[in-house]
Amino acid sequence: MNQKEKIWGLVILIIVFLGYFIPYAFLRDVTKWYGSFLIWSILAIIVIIANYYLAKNWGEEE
């Protein structure tokens, strides 16, 4: 694992995070379901492009 890896690792494990912490903590009065869904929602499609940008140059680099 390179550092480029790591680096997007830990970005993931950070997106990850926010997912739980922002929802009970920034919208905890917020009654509506989909307050919490459209954070999920955002944090699912940058988790996405993260995968993409880890994964576009997979075979390539060592």
Second form
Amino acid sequence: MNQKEKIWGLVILIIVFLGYFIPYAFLRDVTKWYGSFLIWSILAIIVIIANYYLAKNWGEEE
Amino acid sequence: MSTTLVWSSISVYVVIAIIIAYLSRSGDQKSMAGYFLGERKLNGFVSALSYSATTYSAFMLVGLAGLTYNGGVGGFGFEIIYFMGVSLVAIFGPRFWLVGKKYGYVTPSEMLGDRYQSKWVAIVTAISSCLFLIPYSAVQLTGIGYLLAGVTDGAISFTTGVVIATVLAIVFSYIAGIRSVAWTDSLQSLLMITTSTLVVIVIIVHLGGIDGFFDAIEAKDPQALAVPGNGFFNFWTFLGLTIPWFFFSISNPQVSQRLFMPASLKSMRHMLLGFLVFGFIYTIVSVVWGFSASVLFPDLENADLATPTLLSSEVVPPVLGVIVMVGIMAAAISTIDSILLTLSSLFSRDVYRNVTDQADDSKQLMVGKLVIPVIAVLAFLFAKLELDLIAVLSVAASSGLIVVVPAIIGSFFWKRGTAPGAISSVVLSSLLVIWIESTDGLLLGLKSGIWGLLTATLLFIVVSLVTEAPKQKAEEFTQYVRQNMRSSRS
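What's the form predicted together with the partner chain like, now that we've got the form predicted on its own?
Up next: the whole complex, starting with the chain shown before.
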């Protein structure tokens, strides 16, 4: 794995962990749209951004 | 929804899809790589739409909507964890692509067999995939059966729906192999994302806008917006459902085989990012459908009927409803025909070629084509059993496929991995998953997917450490990947 993969891979791993942890630990009693629904949406968007950076230079020299 | 309208729409879809499939007949149809991989020349746009259509099937708009109907926002979280797992493509995608091009691999099992220098690795992983993917194909057929029966109030029977889907999947697979599948996939992806989003807009407007939508959920069942909510998504269930799906993009061969297909790494980048954007929208759409059905029709006996009920209700205009219905049907068929192609390539390339001495490329292709209808009929028979909730059955299939993950990761990142390690991890963990699934689906409170992954990892590591690794191949394989990863990405 190169440096970029290590950094963004770690970011994604943390996001995945938060995807389990935040809703089940902190948002159990938040029965509103700005609870689990919002947090999972935000985490998904961060994952898209992380993938964008991971794949940014693929095949550039082709 | 009128039965005539449904039949006419299905007919229009079949005609258009067959025309597109025929138009896609170009290039080499007579080699394994031509027929099953489109000569590794798929462009980024088609790759992205086709990857999306293969991954997102009846499961999403029928199964995930049903899961949300039953368990609330946990259904959304479940799908988002899967979605995060697609990031594995960012790590493994270029690696699969590089070695596929260098060594000419047609299937992921073939890659494992070569990397671990054992034809038995290829045979065992191929058989394991066939075993678990047939129920997954059956899930798609079941989805179509429920859908057509649901929207026509039983005028089109469950069996008729399943028969139509089986026949169409065989036809599309035959016309031009992966090319026809990829192009018909692209057609249906565009149709699906547009029409299903339109339905969401119609429903939300009907419920009084976004505020009205969430207010209606809170008024009906506020717990639906939190986990564990009504208890359906308790943490261990959530974990057990999500773990196998997190690894879906590398554990499911019909998906990982697509990592061999893009014309370039640039095409693969478009495939990955296009899929993520598509997937995010599609996930929200499916979940909104499930929530809306739970608000509008709270007393359904079977949660898998949430989508058909919604589409045939007065809320959705009939023409829009029927287009979406055809789109869902097309989505399910596109998943089945991708699976049919992958399974037939696994059988011909990894099982047939390895057990016979004189199986050249054209013979393998012939066997692959002969196997397609056999697999389709097996899936059909499985679908007729009408087992369990669609979503839960899909997860059970993924639990079985997860056992190959340690061997795949090991092939790229652990030179010490061995063939006995890979074989024992796949065989014994598959048996364990089957045993757990055939009892009550839990062992010591944990679902089969978690056990599958844990035992496969442990076995792969321990058995590899006490057996001899194919040092030369491991060195050559990993070195090639390392060098090319360095030169192709900054």
